[in-house]
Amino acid sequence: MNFPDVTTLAVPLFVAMILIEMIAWRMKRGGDYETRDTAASLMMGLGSQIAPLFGGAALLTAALIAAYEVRLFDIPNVWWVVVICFVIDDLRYYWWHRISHERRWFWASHVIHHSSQHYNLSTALRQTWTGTVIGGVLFKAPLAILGFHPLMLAFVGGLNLLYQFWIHTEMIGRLGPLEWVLNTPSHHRVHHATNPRYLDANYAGTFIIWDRLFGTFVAEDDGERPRYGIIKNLGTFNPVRIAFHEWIGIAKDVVKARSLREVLGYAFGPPGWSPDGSRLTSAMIKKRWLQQQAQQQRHPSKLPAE
């Protein structure tokens, strides 16, 4: 069974859909496209295709082939297995995505995708230059050991990324019953938001059922528009700084660490972790917001503290 490179084949479609969305927003005399931000997203997308050529793709391929050589089962490369593999890989994606938000080492690669303060189809192309090997080996190798061929894993992973492209838009509202099963623009807007209500939510790739099952689902609230970006926005459109700023931040923190505990905390703790709690993690921000909401319910005449 042949497994085409669907991501590369879809590039013309990506470009066409971005142009269509840009035109649609302009016709509405509004929208969420900003020239420098869009250019930065496109540069990050281009870089994400070039960076693996410097050895990352070869290392990942070698690791998956090695894992497949010690496979537990001989799983056939037929269409119904591809469907099963897609679902299992989507569950794999959920946990990789969730851990990429919960652990700073992985966040250093994934934060690139969240660094835009705009939310449109070009944002989908704002991808990491550094996450191929780390994420691939740790989270895909177990599926190769199980018996799924590395080419099949690459194929279903490409299909998942292809699906996720169209959900990066504000032009599509809710989609009725599909909202219960699939990741949709509404669900993914929540994921990209920095509002305390929306933090740490909706890690799904294709199926939102994983978030519903593991308690990380949050619905979009019509009364609270998502604010996009990261907790401390970069204030730059420089692709190099976008790509490496968090790795540089980790290095600076590790250098000033005073113990092994602090080294591990800075590198592998939640983003925002600090020894004395002086920085805010997303969990701390959300906890404080929930406390404010509870206080407001007890004393409705008082406004919550900022």
Given for the second form:
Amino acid sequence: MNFPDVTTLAVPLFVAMILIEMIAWRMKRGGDYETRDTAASLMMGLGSQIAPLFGGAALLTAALIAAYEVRLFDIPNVWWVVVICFVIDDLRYYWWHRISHERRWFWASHVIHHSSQHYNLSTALRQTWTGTVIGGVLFKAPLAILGFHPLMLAFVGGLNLLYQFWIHTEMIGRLGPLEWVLNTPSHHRVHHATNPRYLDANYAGTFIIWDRLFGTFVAEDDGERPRYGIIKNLGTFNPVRIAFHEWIGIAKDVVKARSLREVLGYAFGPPGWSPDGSRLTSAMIKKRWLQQQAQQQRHPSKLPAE
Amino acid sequence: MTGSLVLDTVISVGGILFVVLFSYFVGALRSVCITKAAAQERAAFDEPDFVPKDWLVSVDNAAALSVSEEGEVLLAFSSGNRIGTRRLLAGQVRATRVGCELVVPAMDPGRPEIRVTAGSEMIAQRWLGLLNQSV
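The form predicted in complex with the partner chain, contrasted with the form predicted on its own above:
And the full complex, kicking off with our chain again.
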């Protein structure tokens, strides 16, 4: 069974859909584009294809082959196994994606994808340059140990990425019953939003059921439009700065750490962690917002001035 | 795609240039105009507990800054057609002035410094005093 590189094959489709979305935006069908933001996203996408060639891809491949060599079962490469593999890999993606938000070491790589204040199809291509060297293989290796062939894993991973491309748009509203099962543009808008109510939600790749199952699902609220980006928006379109800003941030924090606990906290704690609590993690921001909501419900007359 | 890394890169860069030029021709190259209202609105979203005492909006409308009663500083800056903010604790700020322009280190690898141009040197000097008051 052949496993084509679906992501590379889909590049012309990506370009065509971005151009169509731009035209639709100009025709006031929704969404928003900014030239420098789009350029930065596309450069990050190109870099994400080139960067692994400097060792990361080889490392990842070698680790998966080694894991496959000690496989527990001989799973055949047939179509229905590919379907099962896709679903299991999507569950793997959910946890990988979740930890990529909850631990700064992984966030330093994933933050790139969230660093645009826009949400359009070009944002989907804003990808990390350091993703293959931070330990993601630890999440993928168990599937190879189970007996799924590394090429099949690469194929279903590519399909998952391909699926996630089209959901990066503001032009599609809700999709009826599909919203229950699939990750949709509406669900993923929530994931990219920085509004406190939307933080730490909807980590799904293809199936939103994982979020519903593990308690991280938040529905898009028609009364609160998502505002995209990160808690501290970057203010730069320089691809190198975008790629490495959080790594530099970690290095600076680790250098000034006064104990091993602080070193570990800065590197592997939640993004925004600080020993004295002077910075805010997303959980703290959400908690503060919930407290404000509760307070306003108790004392509606003390609503803040518009 | 072609099997040659160099050729693949050239094709990819060409594709990116095409999309970027297309976005330019459909009018996507835009910069936000930072007014006091726009800066306040963004600050209220990013830092809801920051209570600004006063605002200085750059004459080029590319940035703004504010100081709170507690001496904290909030910087608002343009990022294409969006606004970003940085909040600096009292005593953290080491601003400098060059003529009418205030240079405020934002202490962030993403945006190392923010430049705000005041309407006159006198205004710039007054704000420099406010920014560095807790140093």
